[in-house]
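First comes one chain, alone, set out as structure tokens in the form predicted on its own.
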Amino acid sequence: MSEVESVESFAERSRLWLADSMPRVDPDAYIHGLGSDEAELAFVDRQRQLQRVLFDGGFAGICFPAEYGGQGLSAAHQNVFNIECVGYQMPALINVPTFVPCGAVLLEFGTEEQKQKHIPSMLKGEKLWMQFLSEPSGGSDVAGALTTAVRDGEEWLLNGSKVWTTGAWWSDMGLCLVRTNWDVPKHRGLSVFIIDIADPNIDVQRIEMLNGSREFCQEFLTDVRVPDSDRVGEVDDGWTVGRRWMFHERNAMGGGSPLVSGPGVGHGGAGSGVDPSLVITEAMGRTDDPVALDLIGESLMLRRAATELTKRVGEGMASGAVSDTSAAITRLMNGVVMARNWTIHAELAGSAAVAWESEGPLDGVGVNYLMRQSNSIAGGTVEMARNNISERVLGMPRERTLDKDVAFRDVPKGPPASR
């Protein structure tokens, strides 16, 4: 058995390799959004290429097991790499949801065949994964899934709709939570399947958002055939998979997942190493304005608090000092911090934020302000995080529900009929 490389040696090796192999972020390139479909597809292709560079260099999947193409190292190794790669272009798009939660779910619940087949292609950037979780009728109640899978021999027929799948139109594979049993309470009749998004019976429709982006998608599944070998976990036990699925998602959104590679909110929140609040303040000529300096201080304080909280919760979960449910704490914190930071940017820019140009340091400030609440919704709402914290971390009484121990087919699925 080979000796594990020390964290110090790995940090030094990472520093030298990054300088020699990865392109630097251009701090003067202020680009908001991706514009045309062609530009977005080119960006996705570039992300795949960068991931392949990491893989070929031996820095992909630092905490993924070596037998599936990863490096088999510790969270401490991942942390120092995340610090060293600040200022370099990194394939952040591939981290979430391909590595987390999809890759993490496969590592926990996938068969050996599934892991051997799919994890290496993830780490090479060859296959990008999405999570088919939310539904038009469900909101944050993902356990109320209406998309159905019916067994047909060694295959399953999937029918229904999923929504809010970011980037499904250019992605390859997905994890899909569906209902396989209507005669038991809703949490006991779910199963998880691997699906090929290119299947002709999956119709991907794009949704235009407030900022003009069409990255969100809704998918319509009509008699999609999936082999039973692509089932993840046991039949009707999908909620066991789902709970860990959502843990990994919250952990990634909170900046605490050891499977996520690259600088994120848990490490300062600026992939280029440049503080946007400082850039905006300089552009507005407010470097001597005490109000602006107070806002910069607030932004710095919030990001530093989020970094330290993420570190503390991550260490606590790793040691067993706190439960994995504590990932909801970092998800809540970072959702609030990101929304407030985008508000601070708008406050620093003032009226100029509502008349941004196509490029420059103010580009995107106004749109980000309008979209600030999206950080409190994506990856599980902060309201759900508050529920998890109150009930599962603090042990407060659970909210009363009317569908407990009721067969899901008997649970009302819409508003009561008017009289």
Ligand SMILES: Cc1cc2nc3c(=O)[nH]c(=O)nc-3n(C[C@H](O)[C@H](O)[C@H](O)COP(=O)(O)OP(=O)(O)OC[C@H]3O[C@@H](n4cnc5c(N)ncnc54)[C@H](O)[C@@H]3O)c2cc1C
Second form
Amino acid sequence: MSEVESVESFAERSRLWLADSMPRVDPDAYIHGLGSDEAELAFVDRQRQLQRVLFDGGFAGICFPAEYGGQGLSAAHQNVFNIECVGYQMPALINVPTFVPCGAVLLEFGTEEQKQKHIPSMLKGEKLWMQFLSEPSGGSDVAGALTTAVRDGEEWLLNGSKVWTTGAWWSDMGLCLVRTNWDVPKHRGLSVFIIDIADPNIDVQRIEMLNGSREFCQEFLTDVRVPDSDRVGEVDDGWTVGRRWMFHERNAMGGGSPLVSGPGVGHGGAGSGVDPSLVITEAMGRTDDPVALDLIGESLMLRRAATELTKRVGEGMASGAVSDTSAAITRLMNGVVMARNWTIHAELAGSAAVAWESEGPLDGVGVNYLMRQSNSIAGGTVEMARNNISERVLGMPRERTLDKDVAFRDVPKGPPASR
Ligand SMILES: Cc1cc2nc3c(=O)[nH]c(=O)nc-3n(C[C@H](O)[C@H](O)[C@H](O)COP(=O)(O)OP(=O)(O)OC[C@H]3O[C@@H](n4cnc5c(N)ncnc54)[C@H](O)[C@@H]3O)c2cc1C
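Form predicted on its own already given; the form predicted in complex with the named molecule follows:
Shown next: the complete complex, the earlier chain at its head.
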């Protein structure tokens, strides 16, 4: 067995390779999600290229197993890489949800064939994945999925609608949670499938948001045929997969997943390594303003606390000292801290934050302010994280549910999704 490279040696090798191979962060870079379709597709293409450079250089999938194209190294190796790559352009877009939760779920529940087929193409940036969880009937009650799969020989026929799928229009593959059994309580009748978004029976429609972004999509699935070999996990046992799926998602949202690679952009920080609150204060000429200094202090303190909490909870989960459900703690922290930090940035910029099409250091401040709550919703809301913490981490009484022992067929539901 070959010897595992030491973390120190890996850090040194990463430093040299990054300086040679990766472009530096461009402060005037295009803001993802806010340009024309052409600009967006060019951005996504660039992310794929950057991922390919990482792959060819032997730095893609640091914690993914080597047999699927990863480096087979530890979280400590990933951590030092995350520090070394600050200031370089990184394909952040590919990490979530392609690597986590989709790749993580395949590693945990996929067949050998599924892993061989899909993980290497993820790590090369060839195939981008999306998660098809939320439905028009609601996203928090994931187990209440109405999208249905009915078996037809060696295939399944999928019908229904998924929504809020970020970037489905430029993505390739998806993990989709569907109902395969209506005669049992909701958690016991689910299954998970791999779907090809280019399937002509999947109609992807774009949703325009208040800030002009058209990244969100709603998909309508009409008799989508999926081979049984693309099922992930057992039939009707999709909740076992789904619970781990949501763990991986929360862990990524909380900044604690070792399968996510790149500088800590969570907590309202920046990939350039310089805290945005400092950059904005300087740009506004407020470095002597005591109010601004207070806000900078608060912002840095919040990020520091969030980073340390993520580290502590991550170590606790890795050692088994705390349960994996504790990922809800970091997920909650990240949602709250990011919203506050993006508010602080807007407060520091003052009225200049309103001109969100400006270029330079204030670029994105206004948009981030408008989007500040998104991180409290994406990946499961902070309210659901609070529920998880109280019920599953602290062991407080469970929320009352009326549909627990009732066949899902008999649970009252709203009207089906319409176009
Ligand atoms: C930026 C972004 C990206 C996203 N990307 C994806 C994606 O790629 N794929 C995908 O499938 N989904 C995605 N989503 C959707 C997201 O997962 C859902 O919006 C989220 O789970 C909430 O579902 P909902 O919007 O239907 O709200 P609902 O579930 O209807 O909830 C409405 C409100 O009620 C609260 N609530 C609901 N139930 C409870 C409860 N039991 N206790 C306390 N409070 C409760 C919620 O916290 C929320 O505030 C994304 C969302 C955002 C903002």
